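Below you'll find only one chain, the form predicted on its own, shown as structure tokens.
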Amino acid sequence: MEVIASSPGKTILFGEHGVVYGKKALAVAISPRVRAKVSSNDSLGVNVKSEALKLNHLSTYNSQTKKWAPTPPDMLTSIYVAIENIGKETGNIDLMNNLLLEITSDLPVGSGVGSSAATATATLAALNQWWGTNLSLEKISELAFLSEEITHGKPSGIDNTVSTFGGLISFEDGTIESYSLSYSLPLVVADSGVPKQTSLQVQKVITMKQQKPEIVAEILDAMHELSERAIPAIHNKNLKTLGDLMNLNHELLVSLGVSHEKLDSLCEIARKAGAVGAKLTGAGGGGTIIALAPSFNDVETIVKALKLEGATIISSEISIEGVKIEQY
């Protein structure tokens, strides 16, 4: 018997550094996943391997001393930590033997993309359907969090929720909220080569915040109401609206002085490809692009471009569905 697990990555639609002020930021679900396979071997103890980290670790859990030895890798880590919390939730803490996990990712591993959450939740599911233990799927993602704190330090809780529930979910002043879609949106998410810098973005932002203090204020507010509006647009199917509202928000993100040239050099390209809209997502000074096509026939054309300038697709559409069972 074996059970397979799956979770999608996700990417900030609106209001990234803005989100830290206390302001609505939206999220969305994106087709890669990460998929946990859950099966029984021969080995005392939990044997985790990762295909993206390259990594194949046994561990034993005492829970005397309520340690796993030897100790996980620090890459491991998060998820021995859910493994440890689902079990002792689901009162199978004696049971963890002889159990394989195997992950498989679709997500780049630090792109920004929620990779550590699609882990964590698909790992949780897995365990969930194998041992049978009806948890439900706030619960899920619930302890897939306290994973993240593991990877993050403070996460916001924006990956595990995207990851478990899919779709889109918005984020203001620590409240999220779920909204279900009935349609995919044909959204580019594309990788510069250009490395992340994220402490040094929230860092520009609050040195700026400092000296325009009324300045920021008046971004930080319209990038607020520029996620307010995305959420009727993106409702109603008015991409157009939204794509306009992603241009925006991309600009304010420059005047925060977060952006890159290359970003910027992307999120252009991807417009003369028919792009309706494109913005830098996530920190910025790197990372990557979201560009929105006017509809499914118009991806292919926009993300020829961006190979061209030597950006990495990572995906081409959002998902619906979060966390699924795919096989048991």
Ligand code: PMV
Second form
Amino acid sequence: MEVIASSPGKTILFGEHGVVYGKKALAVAISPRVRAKVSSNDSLGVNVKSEALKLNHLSTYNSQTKKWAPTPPDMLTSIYVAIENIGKETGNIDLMNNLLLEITSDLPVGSGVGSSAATATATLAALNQWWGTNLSLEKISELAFLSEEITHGKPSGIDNTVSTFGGLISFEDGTIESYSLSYSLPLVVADSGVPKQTSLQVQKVITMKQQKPEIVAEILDAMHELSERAIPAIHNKNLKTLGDLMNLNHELLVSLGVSHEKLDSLCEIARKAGAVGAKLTGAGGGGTIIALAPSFNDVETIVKALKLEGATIISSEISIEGVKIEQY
Ligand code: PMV
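Could you present the same protein in the form predicted together with the named molecule, rather than the form predicted on its own shown above?
Let's see the whole complex now, leading with the same chain.
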């Protein structure tokens, strides 16, 4: 028997960084997904294989010490934490032997498209199905958040929420709202190839906020306002307005010091190629940008221009589906 669960990646449309301070952010799930396959093997513990990380590790959970032995490599810690947490939550903590968990992913790692959260939610959903426990989606998202704390230090919760529920969501001070989309946004998600570290960028904003509290407060408020205005623009399919709001959001992120010259130039290239708006997405300092085309017919030109500048296209499709069981 084997169980396969999958979860989508995400991109933040508006409000990254502000969301850490309880401001509104908007995010959508994107079509590339992470898959987690659970089956049994003869290992005395939990064997995690990650194709993307090129890791194959076996650890056993010791209920006395409440530790995995041997200690999993750093890159796998958040996955073992997810396994431990769902084991405790469902009363299966002492049954975690002979398990093989294989992770495969369409998402690049460390590019700000939510690969770690998608890995955690897919893992949790696969184990939930494997044990026949009936954890709610809310609980899966909550447990994935605990893994995100390992990966990101002070996450807002937006990544685990989007990869669990899919579609378009707003997130404000822990309150989540889902929106139905009657059409698909012609959104290009492109990886700059510049490595980034979320915690470093979050720290930059913390430092700037300590040094210039009033100014940073106004920037964060302005970001919140952009997220508020984006919701009716999306509903009314007013892509021009949406693009303008994205451009403004990018400039606010620049003023917070979390952009990078490569991100600025990719946004500019996308705009020149016809995008109605473009911005960095996620933590910044590297990673990914998003560009909004006026229609799907214009996506190809923008994609070509970005590729010429060395960007890798991650997706130009959003996903309505959150975490799901693909096979059991
Ligand atoms: O680049 P990512 O996907 O790690 O996004 C970080 C977004 C922040 O708002 C900067 C932090 C967060 O946890 O929301």
